[in-house]
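Take a look at this single chain, the form predicted alone, given in structure tokens.
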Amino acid sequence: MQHILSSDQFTREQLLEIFNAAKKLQDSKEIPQTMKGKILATVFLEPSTRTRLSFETSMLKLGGQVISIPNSESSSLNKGESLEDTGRMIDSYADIIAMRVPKKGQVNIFSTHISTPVINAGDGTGDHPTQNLLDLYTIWKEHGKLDGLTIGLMGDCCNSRVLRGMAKMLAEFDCKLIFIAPPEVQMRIDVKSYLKSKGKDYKIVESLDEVITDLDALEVNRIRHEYFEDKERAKEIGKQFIISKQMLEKGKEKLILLDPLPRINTYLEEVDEMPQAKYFEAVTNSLFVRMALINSLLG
């Protein structure tokens, strides 16, 4: 693979060898300096904190160098300067480039023109296969597998780029998914239907206690108040939509807890000291899937 683009663009045996390479970083006692006299860009255009962050630190572990572009105003871009030259302009700095922009389809835009490798690190409402790697990775580790799990994707289906990528990455192994949302923001007909290409059943329900028992995963992304029309059901849903320990305790012992993070009205804090708990864990292990990614793109 040349770039990371779409979290639909992986096979089955692309996924595993990244999970069993994230695995080894992490069981190992030293990380090999692999990256040594390599170069990552850090081209960020929209705020981030743990995406950011890890990017950086996994490339600073495995011992190359990082350059930056903290917003969109401390670039050219600031000028009018278009993304496919200023994909021209970093192609001769670095040897890799990490990249998050404000709308759907940017990262294809600017990787046109370069030959160095493009990670997208969020684009709009568009992707962030990054997210959906180290999440299905997290479940992967304490699981030992993915098939023949369950797996919930709750809150806004319809708008969430991890949700919806978590959706077509999964599509890669024999689980159950369902979606649990309410019917203004249910998942679109386009994944439904890229599932079906891929010969997968999905379910569809608007409440957790509906299918809490049957849980293997959950994925948890918040409720978008500023897709509504309706700003009242809007904060009626939201708060249908916050998950107490009290809502989770029907739960398997060993149901995975999930969210890609920032927590906004998605688990109560109580929730925390549960130990289905992952989704810290998950910013942990970021970093050994991200170093695996730069290692196979890097070779």
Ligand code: NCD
Contents of the next structure:
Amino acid sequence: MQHILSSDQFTREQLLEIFNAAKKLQDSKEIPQTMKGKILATVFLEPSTRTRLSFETSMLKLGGQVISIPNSESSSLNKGESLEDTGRMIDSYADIIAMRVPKKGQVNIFSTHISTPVINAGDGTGDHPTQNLLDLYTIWKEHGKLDGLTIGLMGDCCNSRVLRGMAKMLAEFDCKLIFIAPPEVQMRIDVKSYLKSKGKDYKIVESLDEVITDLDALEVNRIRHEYFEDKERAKEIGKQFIISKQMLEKGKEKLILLDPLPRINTYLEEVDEMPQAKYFEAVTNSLFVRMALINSLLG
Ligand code: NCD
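For comparison with the form predicted alone, produce the structure of the form predicted together with N-carbamoyl-L-aspartate (NCD).
To see the whole picture, the full complex is given below, headed by that same chain.
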């Protein structure tokens, strides 16, 4: 793998290799300093808290260093410089690049002429492969497997790069997928066709209550209001993804609750005390997954 651009580029073997490497790092007393003398550039042209800091922390923990364009105002892209030219330039400074952009496909354009490995850290409604890696890793770690599990993806399935990517990455395993959303923001045809092409089945429902007893894991993502013209409508739909403790009462004991965060009208704070709530643990896990990925790209 040269660049990490999409959630469907990994084989099952590659995914398991990353999870095993991440687990090994998480279990080790000391993190091997494999990135000494190497530089990670983080280029974030869309807001981020966790993803950028997680990439940077991972690189620092591996003994490497970090340079950063933390927002769209602070680079010459703001003066109109092209993504291709920006890419060529950062190529000569950094050994690896993590990049977030507002539009689908822009990371691919950026990576066209450069040899430095580029990781897509979220491209509009496109993909967010490392978020999917860390969420799958969290489920794999808790359940000891992915095959045979029933996984619910709830929220803005239509616009959420996280939910769309989860569906594609999970197609490498033998899972039952359930998309939980009102028709207006249900999973788009491209993802459904992809699943069909891989011989994978999925179920579509409108409410969590219909499937809560079946689920081994549930990932929810907020309404992605930034991609809506009608913000008021987005707000209305978004309220349907609020999850209370009571709504989860019939869930399995080993149900894994995930959310890429920020949680905006998703799990109520009362859910945090449930042993099934793993969304903050996933943030810790993200460090080891990203370390494993950096090691595999630069190893
Ligand atoms: C997600 C994203 O940016 O797509 N956040 C993240 O990376 N942790 C989810 C979101 O913004 O809702």
